[in-house]
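A single chain, nothing else alongside it, follows as structure tokens in the form predicted alone.
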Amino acid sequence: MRNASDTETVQRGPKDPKAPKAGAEGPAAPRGGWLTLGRGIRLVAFVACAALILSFPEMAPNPYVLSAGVVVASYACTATAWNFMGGFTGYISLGHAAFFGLGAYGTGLLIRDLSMPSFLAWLVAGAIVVLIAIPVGIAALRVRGASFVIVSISFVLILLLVSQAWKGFTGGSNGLVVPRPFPDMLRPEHHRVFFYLFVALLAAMLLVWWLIDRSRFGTGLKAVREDEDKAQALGVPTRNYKLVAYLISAFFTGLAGGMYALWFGDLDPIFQFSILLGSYMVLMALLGGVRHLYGPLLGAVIVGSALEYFKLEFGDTQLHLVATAVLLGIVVLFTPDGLIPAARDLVRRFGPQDSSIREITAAELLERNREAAGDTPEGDPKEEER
């Protein structure tokens, strides 16, 4: 007789030779096979979003909108790169713009001074960023919380002053002109190519994030985020794990900066080493959800689009900064875990509720078993005998 607490083994029947023995079947397989309803919905949503992103250059009505899409794509790359550190370990860095600026200036200087091919210079600049980040990370990760935030801000301010003062090398306040990799290409086609390059870089970041999230290394990083002292007491090499996450984050942020330099072609130290840019990374990741794969991407689409809209409508006013501050306040007050976790919790609240067997009485469990078996109390001969 089937009941609600039967397992797959019992459903096959005790005489089924293919049925595994009780207690030896290993982990239970998900009900409904590999393609469950939830996975199907996620797969359809992924394909639809990917098709929408890849078709954006064809749908853009003019080159300005296309260039705004490139800016949003660059924001998505920087926010996702920041999330390797902030999302996995919980360490909030407001100084990641330092790696963005180093990647951008490194790419430009390698092309200008060493005549290196554009995309080779881009990769070499990313490696240089990692080398610079090693001693910085060893020093910065000795502290936590607000102290770590202050150290990260100090680093980006130092680089801002150096880039402005070292005029003979970086161009100082006049900035640096980076030769473009496709000089004969018209502006709309230039935007189109770099939009796809940014999307490819973002896809690589998401793949690495996904692999880390399912690895032992990612589990250790999440243990650091939840309780670093307990993780260390349980044998997790917290210092090494944090440093590796910091270097991965710096590498991808540097690549995003180098890609921006190749696209835009004109570097300004005030923007490349801006604390405001680091704040944007944090806001985008928090808005979408730092613990979710697509959280920074969603946050970048919302914040980046809003910033471009305010700049278009209100020009050089600081209204976009006011709107950004208001958005940050709303996120902190109402969706501290981000939009994606909030939407998921909302669906669970109005969807079917799962209950633990500990919350069910014996009488309720017996009644549920009878309903699952299609029997009634009156029709059960054993119950009548009792």
Given for the second form:
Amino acid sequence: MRNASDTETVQRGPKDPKAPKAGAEGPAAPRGGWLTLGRGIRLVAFVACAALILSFPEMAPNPYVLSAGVVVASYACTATAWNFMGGFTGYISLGHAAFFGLGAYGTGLLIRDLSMPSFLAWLVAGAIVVLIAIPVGIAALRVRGASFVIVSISFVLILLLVSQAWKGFTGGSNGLVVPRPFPDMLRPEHHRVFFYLFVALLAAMLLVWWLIDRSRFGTGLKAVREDEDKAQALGVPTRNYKLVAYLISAFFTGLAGGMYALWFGDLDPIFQFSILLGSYMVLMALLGGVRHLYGPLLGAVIVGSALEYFKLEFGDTQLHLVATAVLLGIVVLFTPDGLIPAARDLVRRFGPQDSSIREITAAELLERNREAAGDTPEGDPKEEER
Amino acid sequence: MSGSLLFQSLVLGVLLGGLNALLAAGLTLYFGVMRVVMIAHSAFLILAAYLAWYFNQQTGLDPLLSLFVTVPLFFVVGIGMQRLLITRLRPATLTMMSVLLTFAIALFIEGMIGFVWSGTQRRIQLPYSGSNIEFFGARIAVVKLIAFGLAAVSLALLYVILKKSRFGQALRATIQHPEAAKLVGVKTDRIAGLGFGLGLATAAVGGTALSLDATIYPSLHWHWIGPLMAIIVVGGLGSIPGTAIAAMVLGIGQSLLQVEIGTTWAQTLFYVALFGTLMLRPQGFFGGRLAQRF
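Given the form predicted alone, corresponding form predicted together with its partner chain:
Okay, now the whole complex, with that chain kicking things off.
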């Protein structure tokens, strides 16, 4: 009896670790033809999208549409910057508008008070945002989940209070005028230049995201997202990893804010340090899909265009808040993983069936176990397996 | 600061702390039964204040009478919210996603208030709005006293319900250990719904109390949710006595600081306390063993 059971475990041994490996490489890996086809389609789509984005200023029928395009590009930058924290680690921050506002005000104040060149001030402001984010990040990352969200919201509310109350420094509710970097440029030309600057910033972020996604660091962050306790037990330095991700996210959000300040030229505490802006970042990233490189970009294009349309159609009424709320509610309730995975599932349904084990998240696994447990009166999935 | 001024702001701090304690107790209830941080709590607070104002506007009766409508209404809305929306979220990501969901509800309420009643600032004019009571040399507005009385009665009622009634026992069992509560026969799903309704009912009471002496506008709720969330973290998430103590201490502190450094800066006290708590004791100062995990 002993021998029989021994061989059984030996036979099982090499089989078991193999299965998840095949799954990790992705369902498309074993099929050569499908792989190259998929890669080709992806390349064509990438080139087409890039060309479409780069030619947007030429195609825009009037300066208003062009300026709306700049706004959408800035949204795409902030949503992608948010995703460094939200997407990799699963820590949802509703307060990233704080870094946006700090970057914007930092840039404006450095130009006004120290008369720095515009783009030097922009970079220095980004560095200052990182310095401020270090203590905040250390405090915020001592807690998880809901408490983290509370801290992130509080940080925006503090900065809103301070920037309104400290009139001598920030200009208070009167706002702060940022000198334009290209003073003798006409409005449409100005929009065009800044559209390309935002797109360049976005491209840099996407590249960094892609690099982190492939690195050991990125794998550690994703382990934190799936199960922080297990990741810590396996030796991932979770606290430092989370902090670095938080700082990268803050840095890029600050740069996006500084760029916005240089473009728009007029800052107001209520719009820079607004919780609404932070919630837009979350909404865009979630709508597109936080686990995907282009998720926040897709979400920003959809939500940003919708917001601009709403502003045009309904003007000053509060209906845009209602629309944002309904959209956020629908995304959270029905597609919490975002549109990209939903679309991919749809495509996969028509494609060839894959027989390998698919990569599943801890959340899905728990869900499945819970469903299995729900069928049995005992309610313990492990009992059932035995 | 002279002695009488100190006493005056101390009394005002206690009055403010009472209202804070009631509202934060509601937030603690949601968190206790469902592990949900309810961002929309203060939006419902403002909604109740608007309903009280509208009631007063339409009928000319005392806004306090609107409680008979808003409290049952909010109780039912709370149960409906828990049963229809919160339970639909996946258990694994419930805490994070519920924050976003209740955030969406808060935005929705703010937008609808602005749409229906416009963004104009509103204030109820009452015959006793301007009257004061002398109390050992401190002058206290009657409306503030009524608001505090309302909050104190509701808190006491909440305490009696939680401590003495069978439902309260079941609710506390659900908060302490949902699985164990289920094992001994508590219908935790139903209890969680009722707990949610109870929490939202505190928002109705608080909103009516607020409408008596505050100028209200749609985006006011952001000024409330920050301090309230700071209170529940400082007090320790999930602990109602801790919440009440923290609300009192911070309310009095804010009131004392207001005299010295002005209203806006005094409000930063809540956030300073929040960050201080996270640095020293992330689980909160009173009980709250749940805090760090969620």
